[in-house]
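Just one chain is shown here, as structure tokens, and it is the form predicted alone.
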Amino acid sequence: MPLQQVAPVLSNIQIAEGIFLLTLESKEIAQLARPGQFVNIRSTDGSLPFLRRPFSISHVHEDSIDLMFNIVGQGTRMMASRRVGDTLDVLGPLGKPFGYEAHFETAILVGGGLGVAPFPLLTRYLKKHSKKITTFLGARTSRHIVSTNLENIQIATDDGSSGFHGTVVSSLESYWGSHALPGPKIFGCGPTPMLRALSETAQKLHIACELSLEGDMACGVGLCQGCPVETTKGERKYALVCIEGPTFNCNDIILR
């Protein structure tokens, strides 16, 4: 069962171009978050803006969690403004993890932009599995790429001002013709439209590939149904983001 706290802030600071890592004490969250899995947070006190935002678990430390975002509305910029010892309202850990422990050898993370806020977790997990750990970062600019506690970096700019020129799953494409990954599997986060294009590469290239999705998660466990995806096996045509997923098996399925 998720937890419902009220949690102090014990830093809060712009880590690239419009990106911010904030850090609440938790130690109970903390101590039940695994990889993919996310908090459903009030930005304020007040009555507006009125619905939970969701934020993936970034990292975990002994007593406290870090959750990385940028600001994209009324929420997010409350959020920007908060101080040390300023207080949010914190329901968590929710959602399912990625399969980190599944068959595999290799690790391919691929996040765009924001993207690659559930990775440094990801990353420390899948070390301690020991499983070979290889990350494509991809983002408008140089200013905007975030790579802290993650492994074996290869970077993609839209505008070329470092690594690859071009997406990050054109990136992965070219890496992937002139180096051995064995066993690979692919956890991809990012934009819809990344992310359907990274479907379409692991299915192409006969790659498991493990998505974790976006969703407007306003409750976060269910009861708003306002999260849908639509499947592509069973008798149900749509699963909810916020209970099936964030993390869902390229295959099963459909990203318009």
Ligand SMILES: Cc1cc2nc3c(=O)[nH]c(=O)nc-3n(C[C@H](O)[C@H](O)[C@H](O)COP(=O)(O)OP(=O)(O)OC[C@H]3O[C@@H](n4cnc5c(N)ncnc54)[C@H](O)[C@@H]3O)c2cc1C
Second form
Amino acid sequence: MPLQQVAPVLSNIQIAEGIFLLTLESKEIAQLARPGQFVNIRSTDGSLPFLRRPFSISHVHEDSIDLMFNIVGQGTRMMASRRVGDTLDVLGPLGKPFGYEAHFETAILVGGGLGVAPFPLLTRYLKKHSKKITTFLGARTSRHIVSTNLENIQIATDDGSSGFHGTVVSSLESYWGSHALPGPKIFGCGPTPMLRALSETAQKLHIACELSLEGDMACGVGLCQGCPVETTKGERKYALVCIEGPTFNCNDIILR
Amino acid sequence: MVKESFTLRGVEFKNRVLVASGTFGYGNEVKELVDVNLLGGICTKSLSWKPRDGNPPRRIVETPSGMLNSIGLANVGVEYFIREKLPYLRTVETVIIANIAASSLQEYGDVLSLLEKQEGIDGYEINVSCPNVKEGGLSFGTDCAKTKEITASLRRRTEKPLIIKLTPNVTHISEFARAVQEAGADAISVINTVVGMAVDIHKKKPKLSTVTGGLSGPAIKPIALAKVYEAAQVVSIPIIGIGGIMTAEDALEFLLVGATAVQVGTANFIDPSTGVKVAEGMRSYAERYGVSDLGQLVGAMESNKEFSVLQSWL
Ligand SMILES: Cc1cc2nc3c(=O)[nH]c(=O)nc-3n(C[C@H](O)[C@H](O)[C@H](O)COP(=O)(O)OP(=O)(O)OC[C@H]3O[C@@H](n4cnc5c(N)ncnc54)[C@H](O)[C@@H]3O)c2cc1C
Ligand SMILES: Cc1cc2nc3c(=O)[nH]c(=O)nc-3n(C[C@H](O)[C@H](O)[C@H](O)COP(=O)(O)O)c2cc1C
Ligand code: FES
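Return one more block: the form predicted in complex with the named molecule, after the form predicted alone shown previously.
First the chain shown before, then all remaining chains and molecules of the complex.
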């Protein structure tokens, strides 16, 4: 059950190049949140930007939630300028959580860029359920890596400044060839082209795979029909990312 | 106590704020966030005979003070609606208006007649003005004779309130307003979205998959006010004002230019309880100015009649 709250900013710090960690006070959302869910944030009291912006719940504490974001446009620029004591209007937690309880032994977390955002909370839940974890992170350079509250990290960078030189998906493939990851399930999050590549790899290697999708949203709660993704399940052509996702089994969707 | 209610063909609305079709799902999506019983009414997402998948992504684009959409009337279809969505709506203590969209006169009639047999629908709003579908949609809503024909034909099928939702994408909305009044409509909803577009300069492509879409939100409020005002000059049936309403102040502007009631649309995406807050704000305004019945505000704007809306365009 989602809530709408005006949440005070407890801290807002830059943790990597252009990447911010924003902590908002909300005991209620902190208690309800499950890994893979998101909040929809109103970054202004005025009408620019007009709509809310969706962000994964990165981590939760006793009475606060963490969001991780980078500045891409007006909304995130305004969020970056929020100081301790300012407030933000938050709607959440929204969406369907990752299937962290399902029957598997090793969780393979694969995050491209800010796709790492939901992994700290996911890691906590996976550990609680005694799963083994290996985390693959991809970033542009070593300066863009965020790796706090994660386990067994394998890094890939586009420029080779740290770890594997190449994409996060190719780093997973190369690791897979030389390491044993028993009873695996992939949890992927990142830009759509990366998720498409990951989905192909998972299908090729016969690994169960769940993806958290990005995309345009207006309402985040199923009112507008603005967030379709093509689905292979059932009679309908599209599923709604905001309420039927953002997490999907990779076999159930077609990414274009 | 301020009188907030109004009636339409015997159906009483507890206040003058409804939520607009396509912006409030089927009412149950946000029941934990809003007390929908405090709304004057709920207009359902447009219903068609068969379920519709809707348009491919991208379906929404934010624009200055508004948004473009090309949902393409994605909806569950009338049978599924009756089976899965209507039972909840029956438990809600507010007026339920079924919005109908179709691609032929026959389909409009079939959907309405099937809904007529059900408990829990208080009235109909007919969408002849969706800019986002190939068949029907705007091609009906911009054809005055066709709009009139649909109205007359549906009038014969129901004794419940029949509201026709008009498009602003015509030269003179007043002609359409007059035509549907003559054909027996009980009210008109003014306006549906305004045709618009946005371009991705990096890809050199339209941002929406359908190239053009419907603009909504505060960006269209001045257009909507002028359309309501224009229609109010020529019809005596109630007008439901729609377009960019975010606050009670916005809604009051619509009443003053001639709307009997209003609908809140896009604002629900930002705050699903906007409708409830707008109704509250209208009440406070009435108390502040000693207005005993909000109906007294309808068309109460004082204006210089020399500048009639039609003349001032010439
Ligand atoms: C479920 C979900 C969870 C998300 N979680 C996070 C998160 O944890 N951290 C984070 O930083 N971002 C996340 N995002 C993306 C985030 O919502 C967008 O970055 C944000 O809306 C941008 O807002 P803006 O006003 O700053 O930019 P805008 O002005 O809206 O956009 C600036 C530019 O970025 C592009 N853009 C905007 N949104 C997206 C997007 N979703 N994907 C690709 N390009 C986009 C636009 O086309 C435009 O060119 C998530 C999105 C979804 C749907
Ligand atoms: C995403 C979206 C979907 C809509 N779907 C419908 C619809 O199915 N039927 C309809 O009659 N109007 C539909 N509309 C139009 C609204 O009901 C309303 O007339 C319009 O958005 C203007 O009001 P607003 O500025 O308050 O949103 C839709 C609008 C939006 C933004
Ligand atoms: S964002 Fe509105 S339905 Fe998904």
